[in-house]
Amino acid sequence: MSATIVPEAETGAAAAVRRNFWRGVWRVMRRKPSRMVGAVILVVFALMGILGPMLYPDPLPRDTSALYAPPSLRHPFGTDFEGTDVLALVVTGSRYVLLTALVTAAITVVVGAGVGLFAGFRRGRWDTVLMRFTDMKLTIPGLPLLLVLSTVWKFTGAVEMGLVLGLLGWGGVARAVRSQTLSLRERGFIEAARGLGLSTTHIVGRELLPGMAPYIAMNALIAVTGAVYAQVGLFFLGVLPFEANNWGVMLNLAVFGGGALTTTAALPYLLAPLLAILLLTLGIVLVVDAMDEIFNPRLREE
């Protein structure tokens, strides 16, 4: 409408509080050195998505003498079927996954925020219907639908996998963002900016979102979390096409290739994709454990 003249003292106070929040989240990262752990866990991923495909070329050279070789010094995790080294092939991979989950989480965030507080806010038939559909989808076992959903559309590139995913698992975030919408909604200073008769955008952007901002964040991290193992899994199940190099894929060639549960051949083949998901894992669940402190405060207290 107008552009909001902003007294000089109140952006002074609003630096502050942001300044404060983030010595806060420094504190809180500092008190257990795991989370710093789980921190960097998550960074280093990053990277490895980012950097990793750069590190080795395009395709990743083969050697027909290897085939399955043992783990050594050139090869830590040994080499798959067809003597391509398994670590290149972990690292290089993980840049599909990582990109799914970075689409998944921008549509969980978005759908799912959106729709819990739209539903929180305005409560009343909106809501209910809202929350029907919500609870609907949160009902239809997830795995089993993707999986029937997969012979009709095939989503195989990364980004089309993550909108997929992102758009059967909106669901949780939205349920959780709507309680604590309507929980927030009661509170004085929502009463007071209403009573004021500031516009709905400002109450929701300016009030509520801020302080909801990490729980958002927490539950889109979790919800990430299951569709990147969602995702995996599709591949690993072989009802895709193997279309690039995720770790999926690996697994599944491990198992029903390689024949990794009855020999140990292909067990490092097999190990080394596992690893990858029990660190991304790891360093998601410290980093969780952390933004539920900086959350939730009564838990600081103690």
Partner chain sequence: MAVLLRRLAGHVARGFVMILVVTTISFLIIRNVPGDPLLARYQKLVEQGMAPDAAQRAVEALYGFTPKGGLWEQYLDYMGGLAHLDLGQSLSVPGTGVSTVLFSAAKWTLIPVLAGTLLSFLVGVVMGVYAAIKRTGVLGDLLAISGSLLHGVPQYVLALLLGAIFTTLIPILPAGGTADIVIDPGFTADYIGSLVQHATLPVVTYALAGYGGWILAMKSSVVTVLGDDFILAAELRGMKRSIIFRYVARNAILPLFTILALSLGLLFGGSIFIERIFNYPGLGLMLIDSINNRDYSLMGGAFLLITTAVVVANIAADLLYTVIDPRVRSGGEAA
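Same protein, different condition: the form predicted in complex with its partner chain was shown, now please give the form predicted on its own.
A lone chain is what you will see next.
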């Protein structure tokens, strides 16, 4: 009888902790309306990336009689050089950009956090070897390397692009996580876990990682913005093939093909993807601000 009561009590306690956590999240989000705006922006972009391409036919319809048409009710951001609706291009191009950013953030966080946690906890030779490798990785200039890779690898898919960007971007996260781990490993609860003879995997996964989760989550969101800028910049420079519609391709065609910097005809074609990037960045910044208070008890008490 007692054996069944204990698991039920633990389950109830865990459920109460989860309820209190989400209530705290809701209070923090309501405290500043801007945070709710940020969350709504991210939800809209997520839905746009998932459902947006399903709303339009493939290929997108063209109206050759309305090349570079000005904004109107039918075309809120006008049309491009082929008479294609610019809003449709932004929506359908969001999936490639957002999928690449998510893959990049996942790889950056998993590899960077894993290396930083293991090196910071084990110290000694493992720490030296992993940090020297990380330092070597950080000294490699990312943009020139991407330009070289683009000559031999066509980056035809969003996952391929995210894989490369993630493998090039985890060094900073590893360094930062290691610093946090070095601070946490001297705490009393870690000393107690080591005294009990618990394995390194258990201590890192069950004791250190939960304390690092807020920091890692914020780094994941920041990595999303970095990945968006990197891929859009590469497509804008024209070093990658235009095999998929995305915001970087739109910027390239608007500036170098439509002369958006010298004529107003292609200006909406240029401003639409820039506005999408701006809104996505704004949403992430506002949510990161909320996360800082959600996971910081001192800020919640102020």
